[in-house]
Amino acid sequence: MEEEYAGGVEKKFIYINRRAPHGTVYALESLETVLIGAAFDQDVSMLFIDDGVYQLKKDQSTDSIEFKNFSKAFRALEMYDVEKLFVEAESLQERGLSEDDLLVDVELVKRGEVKDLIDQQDVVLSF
């Protein structure tokens, strides 16, 4: 159910993060869209599979490539009110890392329940 605001109507954003942190545009661009979104009220979520589960691992260091390391960013989302944050555990497993190895408290889904997740989204948007 749709709620109003003072701006509209309030839609559900989900934002599917597939990439690692590095070597493309794509996961800052990413994180700088979630922060867009969430400053006008949008009821925002991110989802991370396949190789994006990297964005959110502890400890990266970028010293050795020209990539700024922005993975620190994440912690400021719950100032945000982006609190949805969702890894699909079996993306984790094959690369060999679990929920302690991640920067954030996150939500693991399963892969058969990532299509139910993003089939209660009013908008999808994926890097």
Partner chain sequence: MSTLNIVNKSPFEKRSLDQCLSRIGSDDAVLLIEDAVVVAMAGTRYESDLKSAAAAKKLYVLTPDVEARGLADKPVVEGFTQVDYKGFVALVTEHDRVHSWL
The other form holds:
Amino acid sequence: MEEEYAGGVEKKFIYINRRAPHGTVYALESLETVLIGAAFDQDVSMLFIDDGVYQLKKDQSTDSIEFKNFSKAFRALEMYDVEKLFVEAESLQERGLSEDDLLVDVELVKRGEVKDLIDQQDVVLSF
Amino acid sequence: MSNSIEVDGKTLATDEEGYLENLADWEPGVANVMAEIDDCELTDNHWEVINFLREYYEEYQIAPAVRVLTKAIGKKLGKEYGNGKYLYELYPYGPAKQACKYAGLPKPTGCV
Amino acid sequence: MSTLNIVNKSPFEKRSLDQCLSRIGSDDAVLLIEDAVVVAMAGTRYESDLKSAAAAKKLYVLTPDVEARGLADKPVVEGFTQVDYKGFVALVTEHDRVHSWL
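Now that we've seen the form predicted on its own, could you pull up the form predicted together with its partner chain?
Whole complex next, starting from this chain.
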């Protein structure tokens, strides 16, 4: 079964997502890293800024482009104890989107609050 | 050389480890044929896990981590089943790997 | 608590430098490497933006990448500090974390 993380030290990780899904592999790679990393019992948050907010857009339908609709996996993150999903309010607004357009519950942060969020982290991974 | 299995007269493509190439090819017979190859007889308990995996994949487009699978089975069948021992007894080759294979899902990225 | 932000794309092609600058504080640093170094040279259309950014934050540029692109003959924008690979390592150790803006 799952082994205990041998290091024993819990660190705070934030995954920062700045790219739209499907056009490049960044978004999928980020999500897979989060899911695999979740087995190590670390404190994990995700932050969506710039085009990264499109990753959480609801009603994605990828059948016609013959890609996997991995956006559905964002709804499974809770089961992996990844419960902190932050979205930058300005990035949504600039793109004509609001919280209602997103497929999961998120916490909105202002652009000016992003630094404070990052200052609380031990490790920053950017995709 | 390509790999495949025969199910009800149909030839279905698999990868070299026996996982179905196309999720859509799956039918219950696939699990039976794969189990036969492993010399394993599928009981209702096995099917509970297979069905859970298929529903989970349909809903989230990923195979659950073993931790998530264990928790979910415990919730469904009762606490005494929500542990690794029960799942390993059913699927000695590793619950995620073996059951995912029977369920027609891609090979999980985790370790079991 | 300070972060070393690393940017490696030219602003003529990608917006990551601007996206970075709009979200960091005065105790944070930005290091330009790879294609991003082009904007540390004086005379580009971004020069005045970077001058004002340099007044509020610490900006660095990686010299080997400047030299590799034949830009060492141009002056750097006022406020930029040039670093070599040793300086890069020092910056990493002086900050609490590193954020690479891919």
